[in-house]
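Here's a solo chain for you in structure tokens, the form predicted alone.
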Amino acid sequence: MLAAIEATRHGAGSVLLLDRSLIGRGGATVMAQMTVAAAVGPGDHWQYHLADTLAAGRGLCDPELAALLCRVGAECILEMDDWKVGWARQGNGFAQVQAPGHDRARCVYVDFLSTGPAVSRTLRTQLQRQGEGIRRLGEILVTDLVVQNGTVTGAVALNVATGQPITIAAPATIIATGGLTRLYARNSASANMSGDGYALAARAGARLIDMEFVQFFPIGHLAPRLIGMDPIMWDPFRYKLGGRLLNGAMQEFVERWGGDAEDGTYSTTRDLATYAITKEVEAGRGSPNGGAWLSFTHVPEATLRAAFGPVIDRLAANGIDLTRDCIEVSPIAHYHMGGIRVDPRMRTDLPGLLAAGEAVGGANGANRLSGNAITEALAFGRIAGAEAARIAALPAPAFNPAAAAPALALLSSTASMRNIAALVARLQHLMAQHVGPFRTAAGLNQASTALAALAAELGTAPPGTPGIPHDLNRQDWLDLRQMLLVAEAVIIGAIARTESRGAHQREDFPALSPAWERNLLLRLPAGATHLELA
């Protein structure tokens, strides 16, 4: 949304904003309930934020992209304030909390339930104020980019509501489709996050970077059932109030796996907490639903309510009383550090193609700093929109419908009916089993073999009859086509990186290797794989 707004502000006369869901109501931002990192407080500076971002990235951040995230991100947070997003206040300034990995209180919020929805709502309002300059179309599933002589000139898509294929001609295209968390059965984002953007760029010939780095959040909500709340909501509880991690026998256990005794402070880092929970479950000491207990029963009710009053009421509506009840948590796929390789103007390898937000790889290195996700979306969206407007003003090759013919033929083809949702579930299971937070060569190779078998079962044409509105089985086929390519990229990177760094942990190579302080670039031309070290 911010890319579209910025393109218009920089003179783009006609902007088309496509969304797989409804505009501004799908993806990850609208689901985020927590905090946004930005150096907007007294005594803070974007360079201090940058230092923390680089430290979290374990030596693999692109320093130029990381600097843009921190500098432009802070500008965007201030502009969002001008647009009345409603950042919480403390005295004459913003209310800010200190999240893990930051050297000071730097994370702003609207409240601990509504930050993401408030950001999305504010941007939707700004879109409307742009008038007819931005045309908005929801329920559009983009399947392929159109490439002519190495230049991206548009895209082919399926109109989900009608079942009809469409073509889009554009001198500049921005991929802003978010991450790949749907590759995993347990994930914290929207069901739309299938890695579509990575697959679109890779099929067109652009390079991907850092695809092996999938961030898992250790204390994702597991049980009891929680409706209408973010599954990673326990993070601010953790760093604001503390919390005790307990195994199925109600014993603290992180010290057993290399952590320090916590005494209710919950100071264990995310990677170590993920490891400890995983290993405790493997040893048969997990909670009833296969995770660990998280307990706040040692925190007085008055303290809980003073810190998270509205949240406490929402939890009560879900039948959860934190003064009495422990909840179950386990690692959950949360974010992807890798993505499409871009330059500081958000341009990919291909003329006419840009990327923004979580679709971009390189800024966060091996591990994203807490609070940087929405900041990155805003900063990179602003940069990409301005650059797209500049590109659109230049002479461009005319869109040739013939270049779109293969992608259109795919949408018009048909195959025998089969249960594609079951294949998606198999992919999610094998990724969780072998390409999760802890990996081995044997497991990764098993995943690669299983992936090839899934690709063979998928076939080369979607099932059913073309032209049927809201045909979920055909949509699943188109999604799985992209998911398999993205899963392959993650596995290739994970096999190649024979060390443990940040979110990529190899149990057969447990040490961080100085020789691997390098980025893996991946190109996936038809029938081949090309890896580069940068």
Ligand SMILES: Cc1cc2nc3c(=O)[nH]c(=O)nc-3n(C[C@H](O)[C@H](O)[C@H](O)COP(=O)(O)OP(=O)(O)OC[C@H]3O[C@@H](n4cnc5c(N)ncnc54)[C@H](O)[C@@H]3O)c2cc1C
Given for the second form:
Amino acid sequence: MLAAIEATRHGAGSVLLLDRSLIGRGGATVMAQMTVAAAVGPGDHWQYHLADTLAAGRGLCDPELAALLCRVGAECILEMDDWKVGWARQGNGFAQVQAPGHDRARCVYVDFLSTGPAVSRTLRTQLQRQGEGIRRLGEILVTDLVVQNGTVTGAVALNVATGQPITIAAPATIIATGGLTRLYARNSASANMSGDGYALAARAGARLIDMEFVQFFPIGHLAPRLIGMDPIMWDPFRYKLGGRLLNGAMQEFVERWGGDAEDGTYSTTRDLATYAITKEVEAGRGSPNGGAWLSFTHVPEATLRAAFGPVIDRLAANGIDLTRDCIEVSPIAHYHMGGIRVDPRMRTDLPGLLAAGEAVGGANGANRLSGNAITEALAFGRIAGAEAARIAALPAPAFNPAAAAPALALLSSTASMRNIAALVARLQHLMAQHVGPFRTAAGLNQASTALAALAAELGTAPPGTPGIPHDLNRQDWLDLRQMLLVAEAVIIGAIARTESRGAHQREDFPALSPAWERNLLLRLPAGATHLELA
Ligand SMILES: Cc1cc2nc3c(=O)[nH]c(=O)nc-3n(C[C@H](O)[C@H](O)[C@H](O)COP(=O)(O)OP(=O)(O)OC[C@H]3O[C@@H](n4cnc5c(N)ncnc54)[C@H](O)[C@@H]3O)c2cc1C
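Here we have the form predicted alone; I need the corresponding form predicted in complex with this ligand.
Following is the full complex, with the preceding chain placed first.
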């Protein structure tokens, strides 16, 4: 949304904003309920934010992208304030909290339920203010890019509402499709996060970077069932109130797996907490649903309410009383550090193709700091939009409909009916089992073999007949086609990186290796069906 606004502000006369869902309501942004990191407090500077971002990235951040995230991100946060997003205030400035890995209180928020929704709403309002310049189309699932002599000239998409294929000609295309968390059985995002953007870019011939770095959030909500709440909401609870992480026998356990005694505080980093929970469950000491207990029962009600008033009410509506009830948590796929390789102007390897947001790889290296993702989405969206407007003003190759023919043929083809949702579930369990936060060569190779079997079952054409509105089975087929390519990218990277660094932990190579302080690039050679290291 910000890319579209910025393109218009930089003179692009005709901007088309597409989303497979409803505009501004289908991705991770609208689901984020917590905080956004930006150096906008007194005494803070974007370079301090950058230093923390680089340290968290464990040597793999693209320093230019990371600097843009921190510098332009802070400008965007101030502009969002001008646009009345409603950042919480304290005294004369913003209220800011300190999230793990930041050297100071740097994270702004609206409140602990409304940050992402407020960001999305503000951008939707600004989109409307741009008037006719930005055409918005929801329920358009982009399935392939159109490439002519190495230049991206548009895209092919399925109109989900009619079942009809469409072709879009564009002198500049920005991929802002978010992350890949749907690859995993337990994930914090929406069903739209199939990693489509990575697959679209790779199929067109652009390189991907550091695809092995999937961030798992250790204390994702597991049970009891929560409605209308962010599954990663326990993080602010823990950094404000501590809370006890307990095994099935109600004992603290992180010390057993290399952590320091927490004693009700929140001192264990995300990677170590993920390790400790996973290992405790493997040892048969998990909570009933296969995770750990999180307990705030020692925190007085008044303290809970003072810190999280509206959240406490929302929990009560879900039948949870934290003064009495423990909840179950376990690691959950949450964010992707890898993605499409771009330069500081958000240009990919291919003329005419840009990327923004979580679709971009490299800014956060091997591990992303809490609060950096929305900042990244805003900063990179702003830069990509301005650059796309500049590119659109240059002479471009005329759109050749013949270049779109293979992608259109795929959407028009038919095959016998199969239950594709079952194949998606198989992929998700495979990824969770072998390509989760802890990996081994044996497990990764098993995943690779199973992936090939899934690809064979997928076949070459979507099931059913074209032209049926909201044909979910056909959509699942199109999604799974992209998910298999993206899963392959994660697995190839994870097999190649024979070390443990940040979010990528190899149990057979437990140490960080200085020789591996380098990025891993992948590409899909023209005409090939498998990715290779670039
Ligand atoms: C539950 C949750 C909580 C989070 N909390 C925080 C937080 O507190 N702070 C923080 O900084 N970050 C947080 N994050 C991460 C952050 O929200 C995301 O990284 C960020 O919002 C990504 O923004 P984006 O614009 O790149 O993509 P998104 O907001 O995910 O948008 C991508 C859009 O692309 C569309 N799309 C995808 N594929 C296609 C296709 N093939 N065709 C057409 N459209 C497509 C989707 O429908 C979606 O609308 C959280 C994430 C989750 C899931």
